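Take a look at this single chain, the form predicted alone, given in structure tokens.
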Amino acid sequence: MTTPSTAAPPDKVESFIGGAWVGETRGHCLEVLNPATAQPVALLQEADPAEVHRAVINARQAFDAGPWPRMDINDRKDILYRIRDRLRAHAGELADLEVLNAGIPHHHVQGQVLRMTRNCEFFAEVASTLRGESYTQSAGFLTWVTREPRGVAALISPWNAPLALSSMRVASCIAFGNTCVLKPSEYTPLAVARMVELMHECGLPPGVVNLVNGRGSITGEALVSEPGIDMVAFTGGTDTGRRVMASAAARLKPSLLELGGKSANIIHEDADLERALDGALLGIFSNNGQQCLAGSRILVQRRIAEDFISRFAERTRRIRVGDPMSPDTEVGPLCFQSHLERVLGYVDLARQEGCELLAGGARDWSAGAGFYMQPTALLAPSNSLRACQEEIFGPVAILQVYDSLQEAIALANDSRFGLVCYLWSASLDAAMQVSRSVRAGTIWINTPMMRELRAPFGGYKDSGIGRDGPQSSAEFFTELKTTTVPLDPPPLRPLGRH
């Protein structure tokens, strides 16, 4: 039985527009489920196109006529720091809501809540360091370049890490003086809604951050299509990202897309095998396996393959699946029923393709009636299989054997994705070869996932377009303006004086 959360969810989650809950009953209602029990915990009021339009109008007014874009950066920083402190003071409540709604183990969510507060702090600091340029090389003229907030952003965040990723989008947007309309996933709205409410207890002007809820096909499509939106930042699946970008492109709206992954985790023969084993397990099974940067293709050098794979399978079978509120739980439930069925379908497909089942592979009923799945390990005979090429986004590790490091690099690159790559090796030469040759946005050497906010983050190929990070976010969320003035009155040709 799942331990009750100390944070009581609201009966209904509605839109938050212009600094207040909408409180209207129009639109379709969706059930919000607790994935640990498969039982409803709240209702979600879906925002229809009219309500989305209202949110965009409020964001537009806050940008065009409100104080936020014109505010002294120190005053804006003060508000963002107050938001950081307010969210930190409510960290326990927000973590409980996140676990209740997303099924992520509580100990893992605590790190994501810390990341949420750091996002506000970090981008406040980044915005305060923006600088301009000046040029005097052209004789008689002074030219300067300034950055200005771009406008109103549509921010669409996913269900696998709602607080961490929603706050990243909001903080990196509003720190530069923009306003936004945020749409979280319809599966995980509870903690994000509370986060937005808490932000407005810190002096954030009405209309700077607006919240709409609903399905992508209804609320999301209406939001991206709104004429009042100036830019779109989306985190989620690659196929949905294509549709978002196509819709935004129809109105020439710039898009920032952080999409899927099928990342290689290379275990080289000279690796510290104990650390590599721990790292590989964390790389695929943390966050219930539901993370775009998972090391889901584990490539093991042949000389160590038999030992490593047998130990990996044994550890996988011993992972504790259960109540995400329990401190002993290592893997909780998947987020929703249809996703569980999709992941299980990939396991069946992999076995039909010739993969050997090493561990797991089935729904885990021992943990209760929620959307639990046994952590799963499969040994694949070829990288060309769909199980090796398509993002499964669940607790499913696909192991493969390679002979040379060059073969491992080729396997890592044999993917339409290119988000991250892991390498476990004691060799500096191997580290340099992987860093130089693997086409992925982030390379982690001898470490599980570590997010350095000061560095750009994003993917090659189908893993996205653009980067998150100080410089990259500034380039996306601001516009450059060039102003030129003469230092001395230039001669003007007197047209029309005949």
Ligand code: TXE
Contents of the next structure:
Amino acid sequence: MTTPSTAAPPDKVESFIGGAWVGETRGHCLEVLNPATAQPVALLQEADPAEVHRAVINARQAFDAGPWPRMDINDRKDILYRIRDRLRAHAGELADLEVLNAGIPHHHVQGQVLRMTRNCEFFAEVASTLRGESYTQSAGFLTWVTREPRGVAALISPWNAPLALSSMRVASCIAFGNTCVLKPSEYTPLAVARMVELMHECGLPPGVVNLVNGRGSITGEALVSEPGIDMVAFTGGTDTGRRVMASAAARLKPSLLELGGKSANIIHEDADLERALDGALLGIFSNNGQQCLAGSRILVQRRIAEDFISRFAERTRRIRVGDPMSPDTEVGPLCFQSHLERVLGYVDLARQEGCELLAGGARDWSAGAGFYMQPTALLAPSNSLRACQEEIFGPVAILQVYDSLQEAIALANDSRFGLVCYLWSASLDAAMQVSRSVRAGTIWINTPMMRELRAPFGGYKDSGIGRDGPQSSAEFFTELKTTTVPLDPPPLRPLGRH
Ligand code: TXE
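Target state, the form predicted together with this ligand; input state, the form predicted alone:
After this comes the whole thing, all chains and molecules, with the earlier chain placed first.
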């Protein structure tokens, strides 16, 4: 990768294999766009299956014969801390690249860049405190159980929060001694490529983290069907996740899937309504509405519904849409043209299905030629509509009215997804009922998204399989090994001695 200046994008993004940029290859070239202007800002050299194979071979060699899996944990930890410091020293540059390529407002990206550095230190600590087990209950025997790195991981990450989500998977994978091949989204390769380059300036052995770029149908499929891969960790859409898992399953490789959501945000009648309103707006419009954990179905109790919904619509109309680099911007552009069209298509569909348009609903040309859309609010007459059942993944809130908390819980559960659920209520009883009864991986009560790294994160139902978190990541990224030795020579039945 040629980087003209610290905050400028590279001219071209290539694969990074065995500790070095690959240079010109034969594959296809794609334009990388700035969603705020719809203009190209770099070229992406797509890795073809042969190049993906080379990346896997390098990761394989680094695992089978390299120092990383065998390194003293303190030395591995030192490298991860150096990576954290280096990424932190380049936080401004990485944030600028992420905003330029993903269109996420700058103030929001700063939090994600901090998350990236925290991921490195957190998993360094987790790996250094990994424990085994030992058993002495069977007389005359000692049995111990160790965790060993699982091998080479294929890590596939999406475009909605490239640095935060890629770094989570890379850090949790390599901290336990594995090696990997990372494939970020073809729409947002810029900041992730720089992150991988910076990691290698900290003493990371070549081949531990390899990067391949390109479309899912070419580079992604080649990666997940590589025989040299031992596991697949994927973050992205549910349909893609299903294909990825099927491919991994055909070769009996475990997969970790963090997929879509259509999460309920329950606004109960006894909530602090000012805070609930702020929280509901953040829940759906943060990150330009492109979040798996968005509170995209806002369920409002009937007694407060009229007031809450009209204030929600009014605030939605007042959200500042614009240049994601500007500190005043609250919602930036969507990530790419076909995604914008898909989201606008859902607004049309919702209206055809009988939803009432309360705010927004159209492309926003006032902010420029980028992929901007007006933050949108719709009131839905039924939870069975496609607009209430399918993930829209944009700045589109669907509001619904309920009578009893039991009904709200039933509506929350009436979904093929189960990633998160939000509740705004002053009642401990309501909090306990929602926590107990909603089938979702995370329940946030009286708070917008608060990602506790120490706790598992992942989804029920179509929202995924497995969890990110200290214990669950250790389970996914390591193998268990049981070793037994006798404490005294045990009697052996002398076969064939007669
Ligand atoms: O993501 P894809 P898409 C949801 C959201 C969105 C929908 C589709 O609803 O509208 O998914 O988004 C790679 N083999 N989320 O189509 O396809 C791809 O190159 C291997 C939720 O843009 O899932 C990219 O690197 N890899 C989500 C990654 O998969 C393949 C975030 C994600 O892309 C592949 C993103 C294949 N056959 C979308 N096809 C979340 N949970 O946060 C694609 N890829």
